[in-house]
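What follows is one chain in structure tokens, specifically the form predicted on its own.
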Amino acid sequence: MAIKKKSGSKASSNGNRTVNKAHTNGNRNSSLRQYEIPDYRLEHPNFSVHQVRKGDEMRYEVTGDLDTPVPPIRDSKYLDKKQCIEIYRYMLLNRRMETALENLYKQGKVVGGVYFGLGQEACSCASAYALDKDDWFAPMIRNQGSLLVRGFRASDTMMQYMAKAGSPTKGRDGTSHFGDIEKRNMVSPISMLGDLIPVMSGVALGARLQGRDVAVLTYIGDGGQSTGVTYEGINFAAVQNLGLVLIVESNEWAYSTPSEMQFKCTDLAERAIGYGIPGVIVDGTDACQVYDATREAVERAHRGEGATMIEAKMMRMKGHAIHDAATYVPKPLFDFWKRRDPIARFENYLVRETKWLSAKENADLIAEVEKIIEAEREIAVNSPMPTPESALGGVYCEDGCHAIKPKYGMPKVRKGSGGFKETEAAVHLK
């Protein structure tokens, strides 16, 4: 894991704006509430997507200014040269791995579908990079870059999609439903959107009972952010001051529904106001912004100061899955975000702006990544399919198959002085 630079600087904001000011009578701390949502972006896109009908056809159109220049990368307050290049390398690995997976799918070697995070590599990789070794994370299905940062190999993900015997689930699953709670502090993704949030809040609570304040990071999309379990999980973390770091990947579309038809508020980070926790907005295609916001949220968690919501604005550049051509997305919208490709932007930052990489060093790095991915692809392709009889194992917990022990020590509990008192409800149930 990365070694972080020491810095005494406090978080700054680009164009902080007051979201809401209101007098209240029931406030616990003051008669005046003031809420601010820091916005670290260097641009604020001005366009909207709306539904139009032409005859019997219904489609989406985008209006607004789509020709604005691409903003520069914001310099990180914490990352040094070596760390930026490491994040860039993980982003390249992420992109090349998904390209290899797409080719394997087209060759008929993938069982089921493939879910891409094209355009979201900066968000996945930089956020995971901001965690300390003892912190926990739970990726969503598109956060495959975060797996690479935390030590999984590209062949692990490829074999998983191919349901190979060498995959983390030994061929029992065809997507990313696997974790590692022993070495990498990773909780397996859950397909029901939002359910990871209360689970990770529980992980933070369990660590606290064992005497540790850790950060627990997970993600949710703009569509999944509206689910009931999302609200319940965030609220529990907020009330208990648990170190939940929730990254809302505001990627313009919930499957085929644009943001304008999902929620009324301008920014999803504003929903943090209702929970009484900090909300932050970042450009999800800027790795430095994502890292800085996540690191500061992680440090809050380590200090026992509770949860943080980070809204990362970007665009999912593929459909919901490989079978979805995303023809419902207006082409000008794709063109706008393609110019803001997170890898191209970071490459320009490292090669031309900071000159931390020469053109040759960058070419060598790309060639090294492609060589690694080709080797990982060969491992995945040559891994055998699971034997039929292996399906019988691992269904039920067998004696000695795994011991569930406290991670950091025995939970701290209060010892009561009185004896057990049978309640009226217990007597009634008898």
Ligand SMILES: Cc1ncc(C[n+]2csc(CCOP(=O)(O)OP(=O)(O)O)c2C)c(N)n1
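If you superpose the two forms and keep the largest set of C-alpha atoms that fall within 1.5 Å, you have the rigid core. Being a predicted model, the structure only gives us computed values, none of them experimental. Residue numbers count along the first chain shown, from 1. First, how it differs from the form predicted in complex with the ligand.
With the core superposed, Glu374 shows a C-alpha displacement below 2 Å between these two forms. With the core held fixed, Glu398 shows a CA shift of 2 Å or greater between these two forms.
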The other form holds:
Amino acid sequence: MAIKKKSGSKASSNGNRTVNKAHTNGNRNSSLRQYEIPDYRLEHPNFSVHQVRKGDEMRYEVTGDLDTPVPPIRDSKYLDKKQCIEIYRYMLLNRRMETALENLYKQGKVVGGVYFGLGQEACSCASAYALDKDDWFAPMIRNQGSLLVRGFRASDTMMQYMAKAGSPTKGRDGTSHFGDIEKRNMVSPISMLGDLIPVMSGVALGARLQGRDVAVLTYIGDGGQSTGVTYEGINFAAVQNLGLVLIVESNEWAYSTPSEMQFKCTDLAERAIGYGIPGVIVDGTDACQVYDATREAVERAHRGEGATMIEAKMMRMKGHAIHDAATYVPKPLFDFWKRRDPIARFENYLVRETKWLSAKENADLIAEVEKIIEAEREIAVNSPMPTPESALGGVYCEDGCHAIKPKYGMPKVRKGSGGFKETEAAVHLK
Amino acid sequence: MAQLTYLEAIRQGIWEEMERDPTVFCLGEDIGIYGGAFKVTDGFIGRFGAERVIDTPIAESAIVGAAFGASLTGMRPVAEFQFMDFIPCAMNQISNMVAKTHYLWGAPAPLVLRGPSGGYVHGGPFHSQNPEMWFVHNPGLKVICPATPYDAKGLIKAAIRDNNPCIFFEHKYLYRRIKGEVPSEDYVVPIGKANIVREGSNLSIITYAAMVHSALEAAEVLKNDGIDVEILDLRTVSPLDREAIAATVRKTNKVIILHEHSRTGGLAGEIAAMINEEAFDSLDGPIVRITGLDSAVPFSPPQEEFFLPKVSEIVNEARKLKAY
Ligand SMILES: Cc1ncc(C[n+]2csc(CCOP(=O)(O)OP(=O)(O)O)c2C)c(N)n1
Ligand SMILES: [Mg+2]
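What's the form predicted in complex with the ligand like, now that we've got the form predicted on its own?
Entire complex below, previous chain first.
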């Protein structure tokens, strides 16, 4: 593991925090400090996007080295054959589900738009796969694959898009905006980017007060990470040593804005240094790298060692949403990343490199996935629309609709004998 | 029964809930060893430990977000805002995350956001506000504004036990200025129930928080004029106690609505509309609003006094309304 284990860092409360040496190298008093950002990638793409003028028009242009060969998949330190095939299957399900959604949209069955994780399936699926059952996660819009890994059905997401009565939110919200705090430990996202980060930190805080160090996984984009709440949330997790596993989906674009206009540092993982937490870079199109880095972060979280930031480099291979043809994206950039399609790469790894899947087994797997998605599509399409009156109710938790109880057991609290005394101290304003 | 200040009543209420329920914990800025800017959590860290009395970074969105996340695991966080003037820094968390969560995806958020609000202490534009209306206009939240030590303690306990996100506005002018009887045995004051703090027959003043005390003062003056004032203390401003509002209007037929925050888009407008719906036929005069001005709360004492509702104003408006 590239991340050095931090010594004696189980600071369960504020106030006794040790200096985080997780990624600092050498002497704090030296005039030149060095920090480590482990980089799991087997290639280091070198190009950038700029605004250029073409006559009366402004466009984006990419310059740099775009003809480099596609690297191999990096063998996982942890995954065995069965697990690799399982992740591959989820990635297939993820992509076929989104193809089905695209078709449903074209048939006019979707309310609103459709968001795709095309090109990011390895990132969503392999990261979610690295969680244990008691861990928590919260997806962002492109992590529809993570939901499948965590046990939601494709029809759940499809019904959300179609605003059906049978959707997890019963029509009240769309896309992957739903959650489950009972079984699958998923927090529902809201549209506003970054706000899940402090929330997930709070989940880890709640669990720790109940005696459990859980990992809490969420995602943020290269665009979304510019928000102030991202800073607040990561810093909170860092200071409190909470098991946040933050995947930064560095996918070149934020709607139509290239990452060059979003931040100034070379790699977003560098931000981790400022927070005092480990930062790691992975190739987001390589499921094994994503898994390994996430698993290591999850294990750190389980040991009570705090947060980790993982930057996954990849590319959003469609527009922002279905309405957006992404004509602003320079074509060579698409070509570069098309050759790094995460599913094609993983398929090659499993069928040709490792020979863990025969061509026949692979074809059978794809056929099985297609059958599942077709059946899920049927379920989703056949769900009725909600009644108008179902807009009513549920604003408040009342009449015993939920029993609140600590998920991991009653917190053990400091024993003591009351001792409440009135206070006379001076106050801020009289 | 002990005589406690408003501040001590709140402090005791939170303390008792932390003694009673291990899932209750506090977080906020400077609330630990320092005990909070107003000392509401003074001594808590010694008794309950740093795990349950957490000094946070200066990050209001993180405070609310973390409180919400912890509540999803079944905890009951009590988050302090150093001043309620800073609550808009966490507006997105409160409005889009916390308030909508039960309606949208069925997750309860049993948390309390509390802190000092209100003027009359020369705190200036950023330490004097009453931002409760931003939250009244947010379905899914409960908004509580107590006026007395008894209610403050009973309501903070009710808020901590409630399964919904509650925003608890403490009035900093009242913190150490008023004392009242507070029972030592456990009790709660129900959220959403108003209280008649003074019975009367000629006209009603509907108000809450520090303005209850101004109304009481005005009522004493008006008594000498033979005007018998009823005062309804709302205690909770969301959800509003419609029945109590309608009942007092039906009884006295004349209403003044009194609040400290700015007039336009203020609570008085909402209550006036509610009276139209519930008790229009009972009105014998125009609904009168006495409110803060439509500006920021100015700093200099003469300006602040001019901005805020005054007892003399209440007396004058009541006389006019009685004569109407
Ligand atoms: C705080 C906030 N501002 C604006 C938006 C509108 N918006 C939605 S997605 C998006 C682009 C996000 O880009 P990025 O974070 O890189 O994620 P990606 O779409 O690339 O996965 C924008 C601007 C938003 N959801 N939240
Ligand atoms: Mg992006």
